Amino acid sequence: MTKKNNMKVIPFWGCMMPLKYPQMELAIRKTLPNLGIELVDIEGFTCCPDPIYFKARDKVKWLTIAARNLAVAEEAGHDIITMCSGCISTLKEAQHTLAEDPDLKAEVNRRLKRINKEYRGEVSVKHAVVMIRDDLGLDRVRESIKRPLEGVTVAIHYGCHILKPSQIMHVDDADYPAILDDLVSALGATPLEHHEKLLCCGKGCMDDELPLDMTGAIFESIEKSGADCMGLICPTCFSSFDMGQILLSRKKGKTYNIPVIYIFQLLGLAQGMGPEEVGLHTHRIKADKVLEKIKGSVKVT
């Protein structure tokens, strides 16, 4: 595949980043231009909507809202990148479903016509990490590094939605994924294997205790690996793990103190930015031990 020099893309921020975790949006806005990516912000997007509860309640309405978002991007004339696993799940599945069922697409467009919209199926949607791998290449990432994260070990958490259903997402081997491991390696850090690498964070479970038990199982696995931090790409998962450690301490009496860091925050650190520039100071579990390891590590060019 021929790699592109520069790209213009429309960011689909979703709900959680602007409302709860603006530090993730900040990290994206600061790091992607260093890779030759121009973010073209447009108006008119709504919630993706949620790929679990909303879809289970009314799938046609769920598809109609997703198709409206895609139609907004089609009108603007650029492809979409998402920074949230839930958003990419909804938008990709909506595309797949409507492409497979012309009658359903016609019904969705009948509804969209009321607001003068039409979904044509002409826009590409990718998660930001997929776009970096497939359209730019990891060498572009390596070229942007000013402070390699040498000595930092990262336990990757993939989450559910970016990988599955694999016949729709087409991101990686759903059982043996490598995309995030490879990206972390490109930053100079070392991704560590751990037993619960692919376990769901538990956020979608309709139960009071099970999500916290799942969070605990994942952190137990990470603690055994000896990793300095957890690296992830989903704000919903982040909400389970950053605050989740506080809840585990309060309810289960178990303290882990494992920093949870969004992949693009790690990229920002590797590009030479300070912790506050990428919003690490807003996290409940502080990344002091990670920052200490990279202190003074500057790339010589």
Given for the second form:
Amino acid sequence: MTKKNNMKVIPFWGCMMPLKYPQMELAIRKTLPNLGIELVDIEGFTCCPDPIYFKARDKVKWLTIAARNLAVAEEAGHDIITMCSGCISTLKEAQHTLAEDPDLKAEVNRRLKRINKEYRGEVSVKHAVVMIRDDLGLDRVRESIKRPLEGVTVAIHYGCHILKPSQIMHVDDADYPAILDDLVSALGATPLEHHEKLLCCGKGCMDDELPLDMTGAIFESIEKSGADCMGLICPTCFSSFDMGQILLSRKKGKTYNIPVIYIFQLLGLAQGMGPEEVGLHTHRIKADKVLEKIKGSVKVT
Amino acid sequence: MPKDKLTVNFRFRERLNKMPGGKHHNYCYQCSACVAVCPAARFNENFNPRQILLKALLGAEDALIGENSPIWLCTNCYSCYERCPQDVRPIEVIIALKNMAVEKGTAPTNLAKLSENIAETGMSVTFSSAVKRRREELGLPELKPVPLEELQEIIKDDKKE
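The structure above corresponds to the form predicted on its own; please provide the structure of the form predicted in complex with its partner chain.
After this comes the whole thing, all chains and molecules, with the earlier chain placed first.
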């Protein structure tokens, strides 16, 4: 398959990254151009909207707001990439549902007509890691690396929404996903298997106890694996695991101290950026152990 | 009415059928594949997606959308949607039930808090002054304006005649 040389895409930032974890936006803005991806920022987006609470409130309005965002991208004429698992879940599911149910599509367009917009269903929406795998290829990633993450072991956390339901997301096998393992391996790091790799972080549950029990189970499993850090893709999972470790320590008396690193921050480190350049200093759990391991690593050509 | 008599509230099921995603509850044959993969069921014995579907088939309105319904324990992980051999999409049935609970006024009070930001600001997260400073410190560009009026216009309820 011929891979494209340079690509122009519209980033759909959503809310969590720009408004809560801007270090993730920073990592994306710094790393993607090194892969030949040009980000074309456009005006006109709102929250995707979130696939948990707003959808629980009113699914028709949830679909309408999602369709409006898609219509904005259709007008702009480039495909959308998202970097947030919540955004990709909402936008892909909205596309799927509106294609499946013409009555709902008519209702959504009746509402969009109030602002002279129409959802046609013509724009392509992808997660950035899918674009990297399918449109650019992992060789492009390997070529961009200046400091391989040799010796760093990573417990990958896929989270739920980038994978499931696979018949809508079309990202990977939901039971045996490889997309992030392959990406992390391309950076020179070693992904480690562990028992709770695919367990949900629990954030979407409206209960106080249950989410902490779930994140606790995941950390128990990672601790046994001996991984240097957790590598993840979802900003909502990030809050469960970074701030979540502070809560686990406070409420359950269990301290893990496992750094939680967004996949694109790992990419930035491998591309030779310093920890502050990818915003690692903003995390609650410091990544010193990982940084110590890659000190002095250089690419052998 | 004798106690051993099973009653089905078809009126409630008709209402559920009309909600987006609600209709698929009819396909459930109670196999429990959803329970086997459900993390909420694993960590909390009060949550069981098969039982929620059984109650939907019986039309048990109070148990499903009354106060303190177990539907709010769902972690929204989509494992049941992935696994279900009948395309019931249990999570979507649960979301349809949540929408009905909101209409009825029995949803947990924090749901309104967690979702009202979008209708009021167009974004789900409040932009704090601390994050604003952090964006500047990280050298990130200014945020694009959010078209709040357009968003509010499309989610406005139709005027009742």
